[in-house]
Amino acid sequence: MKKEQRKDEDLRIGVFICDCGSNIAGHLDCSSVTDYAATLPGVVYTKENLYTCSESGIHEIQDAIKKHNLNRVVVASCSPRTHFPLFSSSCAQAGMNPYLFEMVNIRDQCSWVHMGQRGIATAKAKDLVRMGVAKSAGLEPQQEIESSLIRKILVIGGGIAGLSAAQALRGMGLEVLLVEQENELGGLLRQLNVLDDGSSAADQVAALAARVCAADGITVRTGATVAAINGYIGNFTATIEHEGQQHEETVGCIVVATGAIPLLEAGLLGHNGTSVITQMELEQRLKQGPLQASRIVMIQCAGSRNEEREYCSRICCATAVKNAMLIKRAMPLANVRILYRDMQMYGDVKEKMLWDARGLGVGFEVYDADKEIQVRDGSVVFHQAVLGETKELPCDLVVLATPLVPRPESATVAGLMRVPTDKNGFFLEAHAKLRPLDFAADGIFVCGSARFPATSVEARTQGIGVAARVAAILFKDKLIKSAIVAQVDETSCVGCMGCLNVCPYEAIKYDSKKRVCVVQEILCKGCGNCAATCPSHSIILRGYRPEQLLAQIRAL
């Protein structure tokens, strides 16, 4: 029935060719492509824009839809990954179903790859536009998928990031369930001496924890763990283990703020917990009172930036400089040396700390990482990279700047939510720059050192940022999802379950009663793996039906 309607439909396709300034027009003849598009079947309107994504360009598309009664729109410009949502939503605002929009990439695939070959780039752009128009003729209107939302958030982890997220979420009127596996809130900050500004870390996090615990609408479960998580964005079901009992909670979003722990490796550079300690152990000694040592050598990058842990922990240099300054201020005659590979004091505040430390008399020595540092009884021997000579520093205390590493249970937590971790075990965000607090899985977010080593300021900022991301979802009346999802034809599906193995989002399940596979539309991301794999061709991806793709190929 639908096919018959499409055949009878009077196609009125509008094609918009974007110059993108000189980005596209500088390398191909956009006017020629525009004239060519006007000759294609079904095309009733064409327009060349200087910038189609600009406000004036969008208005031209919307005006053309209304004035020329367009029922298909094709834009030939840059990457659909960044601009498809803008153009399709603009079509919807003009009254056209957004799924009748098609986009052609003549920037990446023409002007960028054929620079200096104007004729080739122009000819290829015409081919791509012809294919796009052919596909658009077969597009069908779709209805977006809607789902309800539960305005309650599960925060896993009660450190500075988790507490900040919980406080910010509650401040926006949302209900929060905070689960912390330890019996006390605060995370690593409880063990620190002071922060960079000289304030007590424990007092600061304790005050924040007290405000969170006292807030109405925040339920805190310490000594509790998450045993299972099921469901999808807006409707997750979490099983919480607390005091030997399990109970289920339904939440709309999940925030992962499980933090990280300092590396404590037995025997690392002679670590013994007495004369050779870590920066975290030094923090605890400084917290207890005056340091019983006058010659201190701090060694940076101990246990990091090696074959086992290639990453820089980011916060170790600032921690060492802070503690060195504390020692010098308490004991001006103390001899404090920092052995480093390169100091990572990012930001003007920490850069000033480095200069202030030099002013206080803290010594800095750069060592050759290719030559082993020897920690002996009462001295440290290393190769000074600038002078090119081996030096021996007498000392009473050696302090190792070891990196933060993921918590042992991080892999288990990641498995519960089916979210990825990187090669070092930290949770992996969806995109380091564009979506740094999101997971690829919708409705699940990450903040603080669970994502990567962060300072207390960064962890708190990320916690507040996550709250904003969550609120952007849960303040909607309902969840609206793209209709481009897989669809199973139950009449031809043989229930082989091959599609279950290739779905990275676990969006397909097997219906044992009907003996067919079923797509859970709310979980489907429209990747098309199942459609490409199905041996009986029972699965199609909406918007990418075989006849639509074949129309593109035949137009080439």
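In this text the structure is predicted, and so the values were computed from the model without any measurement. Only the largest set of C-alpha atoms that superpose within 1.5 Å between the two forms is called the rigid core. Residue numbers count along the first chain shown, from 1. What changes on going to the form predicted in complex with the partner chain:
- The candidate at the hinge, the spot where one rigid part hands over to the other between these two forms, is K478 among S22, T491, G347, K478.
- Rotation of the smaller rigid segment with respect to the larger between these two forms, from C-alpha superposition: 8°.
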The other form holds:
Amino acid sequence: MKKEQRKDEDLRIGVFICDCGSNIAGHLDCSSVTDYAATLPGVVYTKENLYTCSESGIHEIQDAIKKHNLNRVVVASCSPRTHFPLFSSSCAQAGMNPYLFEMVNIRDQCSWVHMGQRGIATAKAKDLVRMGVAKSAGLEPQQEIESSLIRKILVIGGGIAGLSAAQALRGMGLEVLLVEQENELGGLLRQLNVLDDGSSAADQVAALAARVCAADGITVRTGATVAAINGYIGNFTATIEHEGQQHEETVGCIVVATGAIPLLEAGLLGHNGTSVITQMELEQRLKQGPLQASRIVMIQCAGSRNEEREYCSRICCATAVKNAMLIKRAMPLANVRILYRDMQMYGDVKEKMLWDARGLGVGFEVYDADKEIQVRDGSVVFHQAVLGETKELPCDLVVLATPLVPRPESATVAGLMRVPTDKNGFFLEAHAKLRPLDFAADGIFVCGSARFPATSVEARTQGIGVAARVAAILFKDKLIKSAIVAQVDETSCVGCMGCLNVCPYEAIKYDSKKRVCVVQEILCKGCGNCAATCPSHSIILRGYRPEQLLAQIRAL
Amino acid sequence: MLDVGRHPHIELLAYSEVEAVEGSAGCFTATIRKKARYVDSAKCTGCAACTEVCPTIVADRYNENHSTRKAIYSWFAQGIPSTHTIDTDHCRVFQGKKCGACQKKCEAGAIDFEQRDQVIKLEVGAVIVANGYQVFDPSRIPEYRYRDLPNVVTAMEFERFLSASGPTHGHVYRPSDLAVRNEIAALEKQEARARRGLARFEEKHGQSSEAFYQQQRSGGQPAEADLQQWLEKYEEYLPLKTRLDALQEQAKTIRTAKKLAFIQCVGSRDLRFYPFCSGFCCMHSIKEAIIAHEHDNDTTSVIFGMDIRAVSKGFEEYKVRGGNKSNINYRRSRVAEIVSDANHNPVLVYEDTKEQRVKRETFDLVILATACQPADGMADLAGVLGIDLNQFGFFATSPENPVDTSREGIFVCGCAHSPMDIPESVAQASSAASRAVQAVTQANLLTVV
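For comparison with the form predicted on its own, kindly provide the form predicted in complex with the partner chain.
Starting with the chain above, the whole complex follows.
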């Protein structure tokens, strides 16, 4: 980086101890840890901060680097998971190589686990700081890795989410390849009747599809599937199967928008497709014309919120209310009842629908989920939880609100890209709260019902949002990546390929000419599995060399 | 927050307000008032030395008024930017008194009592509105007696109680008990002062005040003026001491709150106030109940709600786990009334729909899940931006363009759009960013052609 370290240069270590308000200082004596740190070999500067991560704390680190010519910085504070990047990049801003930064966790691993044991916690914090300082002494400066970027995106799935993503990406001037396995775009919305606002779902999605197809810079492949994906962020190679032929495309990022399908389970609560149907089947009947039934019972949570599928499918309550209102508007004398556990009409518009539905005369009955609902010929028997009694409702049509479930092929798609799915089979995002549209794997994103059941508006919002996540990568000139990657010593590697098997990112290849294993640095995430496995110690993880870790252990 | 604060391409104008947005998508001119902090942001290091010397104590709104701050302050310790601000409503200098303690203390020379608001103009291609929401004031609901009962708190107050950096350091003490402790602390100071006053006499006359008092009571009035004064002082001291002893005795019985009641839909799903569902409160009540239980395994919670809306990914599972492992009982009910027993324990009157019976149940603490209400000044902001509000008072959008407002080039996300949870807000924020980039890209393309 900016300042190369020379081996013979004297160590000048700065140690910063964070109080984290009372999170750390409330349970151990930070001042005594700070005083102790000053006595450690190589330490020339120490400072206790109320919050090291605050703007003033960062300034103190940066000022100390300049003023005291520090060549190592150790921060003892919270979790490196959340704060390591902040501190190391702040050191870099002050002119120090960021790989000469070391972090010690005295909160999660010390103050939080030894609450109320001030003496023990303080002693342990001193041990941890001593170890961190010992490790920092052996750190070496590293160069970040750079790689090129292809400004084209593969969008898998042509439903509302995928179409929205494609449209938004094109709106930002990026090139898009949209692959849809069906022969027609539009996904699940094509099968629906009308949306909440009364507009035709098929018309809406068709209009969007038409705009996407007409746009320059978007290539649409319907009746096509993705057969293979190789490469890495910025430089993926996707093999597309289309009309019996395979061809390769290179793209910089991938958007997964494969959607979900409503559960259709024969025999579920007497499902028969005629007198007991799903909400999706009801949508299709309503599309065809007036309903041949006047006493309708809708049952919510059919096949969900149970042991097999614990999740709430989010959209079925609103679908039921929408359809119940449609029926009541067309046939005011019809008896429409919704049997529910909790009406999931979250937010402003949906809750209003619930008020309006009551106003139209739609009946709502809470059923006890612990007692079985019986769907008989011509009636439904259930336990009404508020009245505390068993009720029988005569009816000539039963409509089941079945949950959206992952498409069977989503497991294959997940496998192609080596991205995870959750226990229900939906794609698993990088962070449930803060990174809902990203995968942990770089350059791959998710939107719409492939992630979790979403309304058409939510799927559209996510599709548009994913484009911003992609643009944040592809608008840059090149990709810059952490230097903490594995490295093979070719002189001692015997090519046993033990490391290949343990690499979760398929970042290691075997070079059959040289007969050694080779790390593809851009794919490597620095997990260290390979380094721990290698029997000849030929593979090391930069920043975590055995001698660096041993120094840390010996300091204990 | 910090990432945004230190991003090379993000200019952060905190403590500022937009006064006008002129022009059109791709070439707006925004007029922004940077309000005077009376602290020079270029010089302030956020060291907080000023707050230590400031003599003026003010209720801390960040901790929902359960702790205090000074008249020069930062909103909270990790706040971005860390520049401090003078609260002119309370600062002695702005109240016409002599002070300036902070100015003398500040080594950076950042305090500037002469600072004025600054109005700047910015050329921008697009605007994103993300002004969030406001917590409903539950004192508007008479039957919950939020103002009168100390141990009825809002979810936001409870959030601060649970926080390690909050007013109770994460221990759930009840406001009525905190009041006792605060009174003890104040009385202890007074008592110490009074004791020092008495010590002067005791030293002079070589006798304890108490013995002197007993003597005087049996032997009539003292003749000397000095002794008369001693007697008066001691008579002033006595009730203070009695009150303090009583409170200290009472304080011994103070325990953290263990039996919690959460009331859902406070101000929402209520035609008197807001008809809509606030979307996230079921989950924050469950979360708070789980955290309270993690903190103290004896904690039990009852969540009173019409429906428990756990609709996002993993939420239903979280809810079920809370019920199984964190002593949470979900009760379908709308609480009719909250009253109090003699020990400040809130008593809930409600209909148990499982047993079809009206019940009275006593709790240690009641937590109100207050509605997500459109922020104050939404109408003014809508006027400044020239955009429409919807029937609920949030910014209006359409299903086809879910983050586009009624004015081209202005986008909205988060709870300014409608009530929503964190993942939805984050996804929508990306969406607004995407639309803003598209607006600018398209404007650029038009310029080039």
